[in-house]
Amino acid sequence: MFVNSCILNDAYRMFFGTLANESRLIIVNTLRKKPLNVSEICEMTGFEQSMVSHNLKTLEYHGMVFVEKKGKYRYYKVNEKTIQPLLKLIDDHMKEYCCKIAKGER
């Protein structure tokens, strides 16, 4: 039990600091709309292509978003199983409870 409860921690850590870097955030979020390329994301966010890259490797290993090759180019898309829904899930309890908060209502 106690081995279980330690792997499971690390899980919970890899995930949420692969989600609490802001860079990373911000490339997911801009995925959720549609699959993009790395020009793209690099148009629509304004970073660097090589920290894109990084980021997008990063999210790719955490099954976070997924890549399909077209012609010349890779395409990034969210993972629709699973994080898609997540994100659903988080935005609404941002709406009814963050938000608030970051406003001084509660």
The other form holds:
There are 2 protein chains.
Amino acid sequence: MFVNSCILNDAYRMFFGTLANESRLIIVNTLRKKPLNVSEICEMTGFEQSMVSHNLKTLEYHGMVFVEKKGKYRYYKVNEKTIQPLLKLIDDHMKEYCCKIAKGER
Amino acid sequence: MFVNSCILNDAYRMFFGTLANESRLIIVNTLRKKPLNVSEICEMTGFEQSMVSHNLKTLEYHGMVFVEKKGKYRYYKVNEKTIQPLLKLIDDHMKEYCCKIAKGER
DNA sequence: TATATATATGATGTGCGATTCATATGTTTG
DNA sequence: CAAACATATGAATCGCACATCATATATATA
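Mind giving me the form predicted in complex with the DNA, seeing as the form predicted alone was just shown?
Shown next: the complete complex, the earlier chain at its head.
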């Protein structure tokens, strides 16, 4: 029981940790609009290719994005079922409790 | 516009970063049951007092917990409005996409 | 099959956040 | 007002996650 809750906490920690990164947040937000392959993500974000691949791997491992092979391209899309509504919820939280942060104040 | 989205991404990063920590997750989960003062949190978690205070400060800054002074005690409670349903959403995500992580597999 | 293109993977140095220790501040009670 | 209790804060060390660079793998096309 205690062991299980530790493992569970760790899963949560990793889940949040996955989104606690500016690059990955930008990538996810880019993918929210439509599925893109790696090169397209690089173009749109200005990020380097290997960095994007590393981060996509993390996102995929945590079920936040899915990948689909098309020829030599790999198209990534965001998990519509859970991540999209989750981000929506956090939008609301932000507006109400983190406005000073969202505005860049400290 | 681009500046704003950067700041917004940063707010999101900090939000997730706040929960991407085992100690804080344990503290939040402890508080989900009922409001507690710092000493009580220390007792229940086995954590050191200063560590708990540091982490509570972070949690409070991000609107995840609220504090109420009662004499020499400070009672902390979790944000029922946003954090509670958010954790519920993530429960669902975990069950479906992170079962291997939740089970401790790699 | 050789070359180009697309993507993934491995190794490494580094900055940042977390814990810990020490101490300060605030509050109550004798 | 002094002593005890409750909590906050500052400083410092340390581990880990991230970006980067170099390279490997996979696929397409000439």
